[in-house]
Each structure stands twice: as C-alpha cells, then as structure tokens.
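For reference, the chain that follows is the form predicted on its own, supplied as structure tokens.
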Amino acid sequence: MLSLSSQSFRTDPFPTYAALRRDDPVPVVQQPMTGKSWMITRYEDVASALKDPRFTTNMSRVRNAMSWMESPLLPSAFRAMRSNMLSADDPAHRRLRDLVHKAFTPRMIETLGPRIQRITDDLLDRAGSRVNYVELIEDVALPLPLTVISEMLGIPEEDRARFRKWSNAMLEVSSAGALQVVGFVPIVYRMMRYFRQLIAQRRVQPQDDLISELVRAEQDGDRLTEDEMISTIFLLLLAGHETTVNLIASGMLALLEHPDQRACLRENLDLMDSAVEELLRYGSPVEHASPRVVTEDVELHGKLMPKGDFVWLALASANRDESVFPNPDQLDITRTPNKHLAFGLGIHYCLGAPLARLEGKIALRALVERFPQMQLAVPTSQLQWRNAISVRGLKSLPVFLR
C-alpha cells in the first residue's frame, strides 16, 4: 500500500502518479491523518470529484468517517479550527465565503499590485545587497505573501514570524498520527488565544481590515460564531501565503532546472501570465485538495468506495495527466490551453487564486529580470521537500544570485 508520507514519495511523487494513472487510477493509500484511504489520480476523475456533492469536506455529515480529526478524544480546539468555509458545504459554505469574497475579487486584488511590487523590490534590494548567497524562501518567497495577507487581515508585523511557526506546525499535522497530534495541542491553544485577543480588540477598535469585517458581520446578525471567525482567520492566513510561497520557490526551481525556459521568459516577459499558469501546473503548490469523505457508496474504475471512506484528490497527478497535457513532464511556458487544477474547482475553488497569481507574476518577473545569472547553490538532489501532504513545497532553496 502506498504511503503518502514516505520520504521517497514526498521527494518525487510524479513517476508514481504516472504509474497509478496508467495501472491503478483509484488506489488504496495509507496516510496518518485518515488511515486507509482512497486516492483519485486522473484529471477527469479529479475534476469531476471536486464538483460532486457526494465527495464532501464536511466530515460531520458522515458519522462513520472516523479519524483522529473526528475522534471524541480530540481536544475541542482542533475541531474548532475546522469551522471554516473549506470544511463546509452550501449553504454554510456560501455564507462564510461571501463574508470575505469582496476582498479577493480580481478588481480588488489588482489594486494591491503597487504595494506587492514595493514589498518585492525591498526584499530583493536587501537580498542583493547583503551577499551573493541567499535562501530564496526565507528572504523572498515567504515574507512577500505573508506580509501581504497579514496587512489585509490586520496582523501586526511583530506577530507574523510566530504565525509562520504555527502554520508550519499545523501543516505537519496532515502527516502526523493520533499520538503525534498531542504535541500540537499547545500550539493550537496559543493560536486560538491570540486570535480571540485580536477579535476582542477589533470589537472595541475596528479598523480597515478583514478581521474587523468579520467582527462587523457577526455584529450585524450573521450568526458567525467566534470559532468560525477564528477558523476563518487561520484559513485566510494559511491559504493566503502557503500557495504563493510554493509557487515562487518551486517555480523558480523549475526555471533554474530549465534554463531554456528561463531565457525564453526573460527575452519575452509578455509570457509571464502563461509562465505562471505553467508553473502552477508543473509544480502543483497544493498537491492534494482537502480530504473528502464519500457520503454514499461510489464506484469508480471498478473500485467501490464505501460511504464514510476518506478520499484524496491528487491535484498534482491530475496536472500531469498525459491525456490532457501533451508531454506533461515537460515545462513549457507557452503551453496552451492549460486547464490545470492547481486551485481546485467547484465551490471550494481557491478564493485567493487572483492574489497568488499576482504575487507570483510580480515576484518571478523581478527575480528573472534582476538576477539573470542566478543558479542553485546545492545540487538538486540535496534539496528537501516538506513533509506536509496537502502542499508540495521545498524546505529551503539556497541560490547564488550572480
């Protein structure tokens, strides 16, 4: 049985995905969080499941969907952290999504362009002035989106570093078993206490930020509970920077590994939109969509997934499906059409997709323009990938700028 958390799979899952698409498109897999589960690997099947109400993210709908996430032994804080739009079906999902949607419309995101450009320029000025060797994630790929989403929410600058530690820990939960989860309990309680304090502050002194908007919605009679507010704030902070960190870092790695594509992009920066779409497809910053539970027996390719079973939707596999993308393992920044599933599909399509695209375009353009001689500071084989199953991201990306 395939282990989604094995180090060999985390390092390079794509050959395994290709074999599964060909020979066993709906395999049984082992994963600490959900135990024995199913994984859907082909593009059309993943796209269909993302829109199929029989595959729900709301675990409470199916009573026999038991994992440590649903266990009565689990501290209530963990269950409270699931009170967000990602873990809800309509109409509850629509209610929560509508509260924050207006801040993530393409028109609103475009107004952030100048601010994102200034942050990027400042980060690259600092990185370029210090030394030739930099750690691209810590110096650029992480602080850019974390600063942007923190400013949107109203998270004070002095608190952002500790939030990064919290979010890293929470992502590691996806590859942890029941006993290991105990170690995360203090982190969850610290996060919840911090967010409760922010909410209390905004009730007294509202500001022009998303947290104040959530508080106002509650006060206007929207029946938004405090747990829902806390969980939504955490989701926005987490999703608001994780995808972009991995897009910038993995995208830059792909360009470094394909110098012909990097040269092509530098010579024709009008290809940046197309390049970002291809880097999203090629690298799949979100490797698996949020785990689903089947609400009734579902048969697919001769496999019966019983009601209550967990299902993983492999976005990274779907984005390399040879039946949809010619030469899927080849990076082609001119690829068209490019209907990748990097941001999902259906009601849970990533709310922050316009923001991630804009941040990715600005950061990658600046890196390609300013540091044309950039190269990896270590062999590719020495790069390490994070243990989190839901996202595909590097732990670090050391480079020489020139």
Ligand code: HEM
Contents of the next structure:
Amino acid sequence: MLSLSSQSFRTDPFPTYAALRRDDPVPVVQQPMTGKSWMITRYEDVASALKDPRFTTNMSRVRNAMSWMESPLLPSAFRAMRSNMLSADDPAHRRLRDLVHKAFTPRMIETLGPRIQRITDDLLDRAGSRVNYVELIEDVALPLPLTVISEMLGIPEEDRARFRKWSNAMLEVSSAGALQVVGFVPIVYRMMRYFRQLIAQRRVQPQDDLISELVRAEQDGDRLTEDEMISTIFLLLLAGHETTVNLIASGMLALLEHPDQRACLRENLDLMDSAVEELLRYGSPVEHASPRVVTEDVELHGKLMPKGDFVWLALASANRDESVFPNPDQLDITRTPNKHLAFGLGIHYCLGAPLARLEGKIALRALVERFPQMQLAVPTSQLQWRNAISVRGLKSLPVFLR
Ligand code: HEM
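Form predicted on its own already given; the form predicted in complex with the named molecule follows:
Once more the chain from above appears, this time first in line as the rest of the complex follows.
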C-alpha cells in the first residue's frame, strides 16, 4: 500500500501519480493522521469531488470517521482549532467566510501592491548586500508572505518568529500518528493563549486590522464564538504564508531548472501572469486538499468508498493529468488554457488566491530581473522536501545570487 509520508514519495511523487492515474485512479493509501484512506488522482474526479457535498471537510458530521482528530481523548483545544471555514460545510462555512471575504477581493488586494513591492525590495536589498550565498526560503520566500498576512491581521512584528515555529509544528501534525500528537499539545495551548491575549487587547483598543474587524463582528451580533475567531486567525496566518512560500521557492527552483523558460520570462516580463499560473500547476504548493470524509457510500471507478472513510484529493496529480494538460511534465510558461486546480474548486476555493498571485508575481519578477545569474548552490539531488502531507515545499533552497 502506498505510504503518503515515505521519503521517496515526498521527494518525487509525480511518477507514482502518473502510474496511478493510468492503472489505479482511486488507490487505497496509508497516512498517519487518517490511517487507511482513499486517494483520488485524475483531474475530472478531483474536480468533481471538490464540488460534491458528499465529500465533506467537517469530520464531526460523520460519526464513524476514524481519526485521532475525533478521539474523545484529544484535548478540546485541537477541536477548537478546527472551528474555521475550511472545516465547515455551508451554511456555517459561508457565515465564517463572509466575515473576512471583503479583505481578500481582487480590488482590495490590488491596493496592497505597492506595500508588497516595498517588502520584496527590502528583502532583496538585504539579501543582495550581504554575501553571494543566500538561503532563498529563510531570506525571501518566507518573510514576504508572513509579513504581508501578519500586517493584514495585525500580528506585532516581534511575535512573528514565534508564530512561525508554531505553524511549522502544526503542519507536521498532519504527518503525525496519534502518539506523536501528544507532543504538540503544549504548542496548541501556547498558541491559543497568545491569540486570546491578542483578541483581548483589540477589544480594548481596536485598530485598523482584520483581528479588530473579527472582534467587531463578534460584538455586533454574536455571530462568532471566541474559538471560531481564534481558529480563523490561525487559518489565515497559516494559509497565508505556508503556501505562498512554496509558490515562490518551488517556482524559482523550476525556473532555475529550466534556463530556457527563465530566459524567456526575463525577456518577456508580460508573460508573468501565465508564468505564475504554470508554476502553480507545475509545483502544486498545496499537494492535497484538506482530507475529506464521505458522508455516504460513494462508488468511483469500481471502488466503493464506504461512508465515514477518509479521502485525499491529489491536486498535484490532477495538475499533471495528461488528459487535460498536453505534455504535463513540461514547464511551459506560455501554457494556455491552464485550468489548474492549485487553488482548489467549489465552496472552499482559495480565499487568498488574488493575494497569492500578486505576491508570487512581484517576488518572482524581482528575483528574475535583479539576479539573472542566480544558480543553485547545491545539486538538485541534495534538495530536501518537507514532511507535510498537504503542502509541497522545500526545506531550504540555497542559491548563489551572482
Ligand atoms: C500559492 C499560494 C496558495 C495556494 C496554492 C493555496 C491553495 C489553497 C487550496 C487548494 C485551498 C482549498 C483547500 C480545500 O479545498 O481543501 C485553499 C483554501 C484556502 N486558502 Fe489558500 N492557497 C494559497 C494562498 C493563500 C493565501 C495567501 C491565503 C490568505 C489568507 C489563503 C487562504 C485560504 C483560506 C482561508 C482557505 C479556505 C477557504 C474556504 O474554506 O472557504 N490561501 N487554498
């Protein structure tokens, strides 16, 4: 049985996905958090499942869902962390999404352009003024989205490094078994305590930020519980940087590995829009959507997925499906049409897509323009991928800038 956490699969899952799409499109897989589960690998099937209410992210709805996450032994703090839109079905989902949606519309995000450009320029000035050797994730790809989403929410600068440690740990929870989860309990409590304090401060002294807006929504009409507020802040912070970091870093890696495409982009910067779409398709920063549970028996390609079973929707596999994308393993920054599923589909379609696209465009353009001689500082074979099931990202990306 395929183990989704095995090191070889993490390093290069694409040949396995191709074989599965061809021979066994709905395999049984093993994963520490969800145990024995199903995986859907073909584009059309993944797209349908993303829009199908029988595949829910709300695990508490299906009583026989077998996961340590539903165990009564688990501290309630873990369940509280899931009181957000991504773990809810409509109408609760819509209520939670509407509270923050306005801040993420393409028009609102456009106004952030100059600020995102300034943060990018500062980071590159700092990186470029030091030595020639740079760790691109730590120095650029991570601080950019983390600063942007922290500023939107109102997380003070001195607390961001701490949050980074927590979010790293929380991503690893998704690859952990029931026993290992115990080690994460103090982290969850520390994080909840921190957010409670932040919310309490905003109650007394509201500011022009998203946390104050959530506090106002709570006060206006009891529309939001404190668990929901904490969980929403946590989701926005986590989704706001743990994904975009991979668009920037894996995107730059793909360009370094394809010098012709990089040269083409440098000479035609107006290809930036389609280049970012292609890098999203090619790298799939979110490898799997959040795990779904089937609310009733579902049959697909001769396999019966019984009610209560977990299902992984392999976005990274769908994005390389040869029946939709000609030469799917080839990077082609001019590819059109490019209806990738990197941001998902249906009710949970990525709320932050306009922000991620803008950050990706500004960062990659600056990197390509300012450092045309950039090269990898280690052989590709030495690059390591993170041990997280839902995001696909490098642990580090060492480069020579010139
Ligand atoms: C390249 C960067 C990004 C990628 C590839 C990405 C991908 C995704 C995907 C695939 C989903 C759907 C998950 C599912 O159906 O299970 C999603 C949902 C979500 N994303 Fe993103 N995302 C990115 C950046 C962002 C940013 C910058 C934010 C900003 C806060 C964000 C916030 C969210 C939220 C709140 C949801 C849940 C939406 C809902 O449940 O209605 N994402 N994202």
